[in-house]
Amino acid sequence: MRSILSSQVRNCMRGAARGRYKTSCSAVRWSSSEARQWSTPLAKQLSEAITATGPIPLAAFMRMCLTSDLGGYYMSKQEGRDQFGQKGDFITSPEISQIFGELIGIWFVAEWMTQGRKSKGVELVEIGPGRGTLMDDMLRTIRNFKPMASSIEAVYMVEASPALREAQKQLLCGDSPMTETSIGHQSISKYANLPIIWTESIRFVPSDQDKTPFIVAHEFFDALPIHAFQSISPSDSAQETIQTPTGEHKLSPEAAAKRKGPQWREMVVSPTPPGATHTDLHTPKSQQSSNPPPEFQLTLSKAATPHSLYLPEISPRYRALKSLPDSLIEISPESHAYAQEFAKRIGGSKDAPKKQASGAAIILDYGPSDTIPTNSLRGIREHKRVSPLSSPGLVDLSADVDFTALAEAALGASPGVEVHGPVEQGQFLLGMGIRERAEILMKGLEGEKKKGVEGAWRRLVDRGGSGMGKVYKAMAIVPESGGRRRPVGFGGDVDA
């Protein structure tokens, strides 16, 4: 997906800060009896659930809109549509050139061959597989290093989407049938008889001394939900009520008297107003003409959130900004959780050792290299920006990844393993051969079929209009070497 900033995400939250949208971006209330058309069964959904609580943390719309049993973007399947390709909503660097997929395969090698050439215990991860297509050039490429390929135990695909790991299974294990297990599904794939499991989430995946993993994350973490927050002026009076689900709340003097000073604000979401028109909610224009207004807004919390009182104090990158009014910052837990958990199995824990560190993992995703983001909520239906407080389930939404903040959790979580990048997509495919691979590939190509290997390979490392390489990033969790070495791709090279 090509990162677009949503302009009516921005240009609400820039509102919220100058209580430009008091009437159109104001929680609304009514009654869920009320014959209001809603474009989703889901829509409708969110609307009752937002009536009975009150206005909902971004987070935890975006995980309702991408993974909701009701129609969530990632679970459903229907005749016709399909998420990823030319014909779907996005397009991903799998998609696009078969070589994306092979110097992927091609940098575990390189990292087996340096950790010591295991010869048993390796176990291949996917993070949100997709259809499966990174995986398929992945194990076709390990193939042809027999030594690792017969080290491999399991590849394991953690895919919540029922719909997602049936097209998973048909690419990677064809008419071999699916049975169900312990943890979830197995197969068996179509290259060396691999067993391919699946799995809801990684915590299922084993992780014993002796295993290990290497993990591939592409175009995951940005799917992930964010909290959205802006800071406020100091008050002259202490704040004294919290805003919670069940709702607003006293807070105790002690508490409230702790509050005092400039504030962090969580944005939520809320439908908007019955009847409210494009120009009620600042649409941009690009965003009118064939499609209704947005049934959702992005309002500022009018009072603290249990969230805006802890997660921008969790690092001193978040609270340096606190004294500075009007700041916006994006935090994703979950993707934190997901770097952490990666560190751990790859350098264990201060609690649980590991005695050698070994596997690796690489986060390939967009968002910027060393800020926090800010305003990155988007929308995609179609290849084409729509709003992202709109049709939910129908719209792909994303945000912006913290490469930074990934990288503090890695570290933070294990103190045997080492984080290097994020670099720029372009560096380290090129960095990988993706030149050396186009040119053999289209050796005896001619015409339309040499063209469109030449453009496919260029569009992933091109760092400017259409291309992918100067967006999108690529960052390496490795064991630690204490300076010893840097992985392949990111200025290092194989050490056989």
Ligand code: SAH
Contents of the next structure:
Amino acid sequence: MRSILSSQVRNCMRGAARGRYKTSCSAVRWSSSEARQWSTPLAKQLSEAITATGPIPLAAFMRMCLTSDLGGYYMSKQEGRDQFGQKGDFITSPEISQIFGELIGIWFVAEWMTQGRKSKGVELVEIGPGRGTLMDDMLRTIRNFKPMASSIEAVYMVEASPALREAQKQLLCGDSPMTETSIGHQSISKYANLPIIWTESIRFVPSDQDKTPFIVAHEFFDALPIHAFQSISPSDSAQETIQTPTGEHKLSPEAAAKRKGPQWREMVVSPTPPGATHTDLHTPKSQQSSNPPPEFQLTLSKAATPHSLYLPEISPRYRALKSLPDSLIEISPESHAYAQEFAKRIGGSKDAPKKQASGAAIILDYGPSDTIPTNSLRGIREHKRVSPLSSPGLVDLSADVDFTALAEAALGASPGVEVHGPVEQGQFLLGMGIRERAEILMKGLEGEKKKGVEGAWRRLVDRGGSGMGKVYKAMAIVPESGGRRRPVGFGGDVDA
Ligand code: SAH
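Form predicted alone already given; the form predicted together with this ligand follows:
First the chain shown before, then all remaining chains and molecules of the complex.
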């Protein structure tokens, strides 16, 4: 989730707020051949694709809305849009206070100390770095720990968006040129001539068994596509067919017989009927206001889909719910793949064992501690909740992170790792010393500036209602220790 509470000026220690723009394109309409007016070119393209292939899985819709080259939410700065910050669509923890990134930097320093203070082979990897603020705050902090700073060989930034890659480059490297490489792009950090390397997926970050990767993903997993399923009772007659992109196919009598019990059905996306109203579409009142009715709708697929036959069977957590009619579950296979990749790089895998497990990953995001997310897809635009099925490409889409699923994926991928948490962000940051760091920062300040620092750190740890300290969680993947240690912020001390 993105924080949409009334925005607060980012820690004044960071200096003046950056220039931001209000979106101005809501009035632009795009027409299709049937003369239906679409809010964006992406809406038109999605509708044409669905007309050709039939309703698409929610995950496919989400992926297109966020990262399509044709105006995906993160992909361009068209129309002067800026996603982050007070005047953008949402604000994130690193943008609220510099202390957030500083403490993540310290967390990695503590892991580096505990893991034997390696003198080389250390890599910092950030997934989904937004404006680059978190990495900038981390690098500035780690620079003060010279032996660790000199052990870092490269910083990898996994970023799908060319526009955000450019913003990150400006912040981290200033005027140093950015060059294209075989795996992505590269420039040089303003701190200590470190190479900063951009790739579009973690798959392109070289995986070397001798390296020690320190990986951070803040508000990345909530942007990964989800599939949503509902269990239906055995009496439903549509169990003898399967829905595929080429249409509905009848199953053989043997295959149909095997599927006589409760079944999962996938939620799929299709255009709303022309002229449908908010009432017809049951749009929640809070999302109606001045917005036109959404152009897309979620419906339950009439027959099984390839995903509904496979994904809900991969974990006993999902299987246990199948026989409860109307159970809803969300599954993000791309999230599982990322968690597996983190674990393998830290702990090695059966196919590519590591001599000694090393490195750590910290995942900070929004989601329940141990339950499976349901109905969690949300749309945010200009700090307001809007329908996630409206204005594709102009609305930020995110969904709750299933931390237990990430832990399962990591533990299943590598025998060399253990998982700690999730713990509430408030507990994690207080354990890392946010209060003490804020007091130091506030010493030389007065008036509004002091209040700004105070308000910002308190907002990050606020555990009331839907406070960020409560709804955001932190989870760590670290080398397996046979339960002998806990990382700092997760109940442990530095074992230096
Ligand atoms: N971590 C930042 C930004 C969070 S927004 C912060 O907290 O401020 C999500 C980030 O992930 C953006 O940088 C977005 O461009 C990137 N992103 C989203 N989907 C992605 C994908 N599939 N692959 C790589 N990056 C992605």
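Numbering follows the first chain given and starts at 1. We call the rigid core the largest set of C-alpha positions that still match within 1.5 Å between the two forms. Predicted model only: the values in this text are computed from it and were never measured.
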Quick one: once the rigid core is lined up, does Gly465 have its C-alpha move by 2 Å or more between these two forms? yes
